[in-house]
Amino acid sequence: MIELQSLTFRYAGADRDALHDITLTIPDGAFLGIIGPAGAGKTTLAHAIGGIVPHAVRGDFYGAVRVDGLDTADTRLTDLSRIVGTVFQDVESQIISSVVEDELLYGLENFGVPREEIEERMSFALEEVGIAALRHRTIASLSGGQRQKVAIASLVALRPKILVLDEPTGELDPSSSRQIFSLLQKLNREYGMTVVVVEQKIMLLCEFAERLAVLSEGQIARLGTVRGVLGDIAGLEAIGVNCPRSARFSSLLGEKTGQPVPVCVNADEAVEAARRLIG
């Protein structure tokens, strides 16, 4: 479990707070997608909740962050790696071996895996993140996009408790992006990791996460259900975010026809919905 009580941090320097006050629960084996305009604090939570802030990040920190029960402020970093796996929005930041093979190795190895579990590990991570052919490569031949998936496949390989990912799909494609959401999302059900992810693809977020949390000047502005949250539609685009154009279209139809219409998360959701109505 993820319990965060009254968090407020403020980086050195800073003239407002970052996060201000978060309080918030995350249950064992929940899916929960972070979104909320720039600057709203979603990097700065991923990063408490990992135990980033405040070990290796200067600044005011008042509240407290608990994680399967650890003290964030209390556990050295080494420790809560092993029970929370960050995946940074900057990826180049956390690799650190020449050679794709060695990156997860170095983790499996240090974490002390049992050197019989290693090579079934290792398979595992390469083939379900779609980067076997990548296993001698080196790190500086890849792509930015590759390497984004060489960090997501050591941090799978090592099956924390739970995952925390910052914008994981920001250098992918659409369908790197899909099969990247669709192995978290069997990570979680099939392996009951808890998975935490900011994301600015929403439409995809809400296809996958069962929960959602809004930030809104480092503040909770919404939290719930993904379709719960996407029925406020005018209150989400009055934070500035960008709502997904199935969950528009679901609100603008209930609008026009003024009959109800379930928020819908995906096109062929919408395309439902309106065959509905027209019978």
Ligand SMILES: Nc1ncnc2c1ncn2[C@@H]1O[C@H](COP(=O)(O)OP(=O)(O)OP(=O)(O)O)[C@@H](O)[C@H]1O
The other form holds:
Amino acid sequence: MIELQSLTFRYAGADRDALHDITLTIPDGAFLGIIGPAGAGKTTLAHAIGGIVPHAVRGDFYGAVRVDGLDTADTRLTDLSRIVGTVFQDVESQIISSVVEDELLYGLENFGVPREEIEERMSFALEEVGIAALRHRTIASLSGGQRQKVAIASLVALRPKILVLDEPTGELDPSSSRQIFSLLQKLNREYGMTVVVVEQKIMLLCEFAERLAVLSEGQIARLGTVRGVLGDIAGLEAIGVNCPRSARFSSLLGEKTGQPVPVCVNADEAVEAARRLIG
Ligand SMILES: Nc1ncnc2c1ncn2[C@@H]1O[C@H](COP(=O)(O)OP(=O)(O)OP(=O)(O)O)[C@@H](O)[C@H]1O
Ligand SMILES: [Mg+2]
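Would you mind giving the form predicted together with this ligand, to go alongside the form predicted alone above?
First the chain shown before, then all remaining chains and molecules of the complex.
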């Protein structure tokens, strides 16, 4: 379980809080999507869960964050990283090796994973992320999207209980993005990992996440099921959230016809809703 209790964080020298009085509980096994406009505090929140805030970032930290019962402020980052694995928004800063295989190996050896388990974990992660063919390539020869996949595979190999991903598909094309989300779903459902993902591709997020948290100016503006949150299109747009077209459509359809129209999270549902109204 992840527990944020009245969490406030202000970067050193900043004139306002990046996160302000956030209280949020994320149960084990959850698949939570985090959205919100630029500068809302999504990355800071992701870093607070992984302990990077406050351990590796200067600023004023108030309140408490507990992961798996451990208070992040009192737990070393190396110990936290066994529980929470984070994929940074800036993956470049995360990759330290010069060859793909070494990047995965580095984490596994650091974690003291037994030799006989290492190969199985590496091939599973490379295979699932779809980069088995890149295993012996140098990082320098990879595209941004491929590097993103390497960072994700390194984390998958370590099998932390909680995965926090900050815009993991930022450099990926639609089919790779979908592949990553399908993998996250599999890790969530089959391995019981808790997944917290910050994502701009809201259609994709809504298809896979179970719940959404909307951040606005360092605070949780909305929290609920995907459909619950998308039920208030006007409110979300006022915050600066770019809502999925299907949800905008169902909202408009309800408004124009005066009939109750359920929130549509994808194009198929939107077509079905329109069909039902036409009779
Ligand atoms: N290292 C830093 N020092 C000072 N202020 C920072 C720092 N990093 C972020 N901020 C500020 O904290 C606030 C929240 O930033 P954060 O990066 O968490 O937002 P975000 O929602 O992830 O934005 P984006 O969508 O652009 O990634 C912003 O006002 C930002 O300018
Ligand atoms: Mg960010």
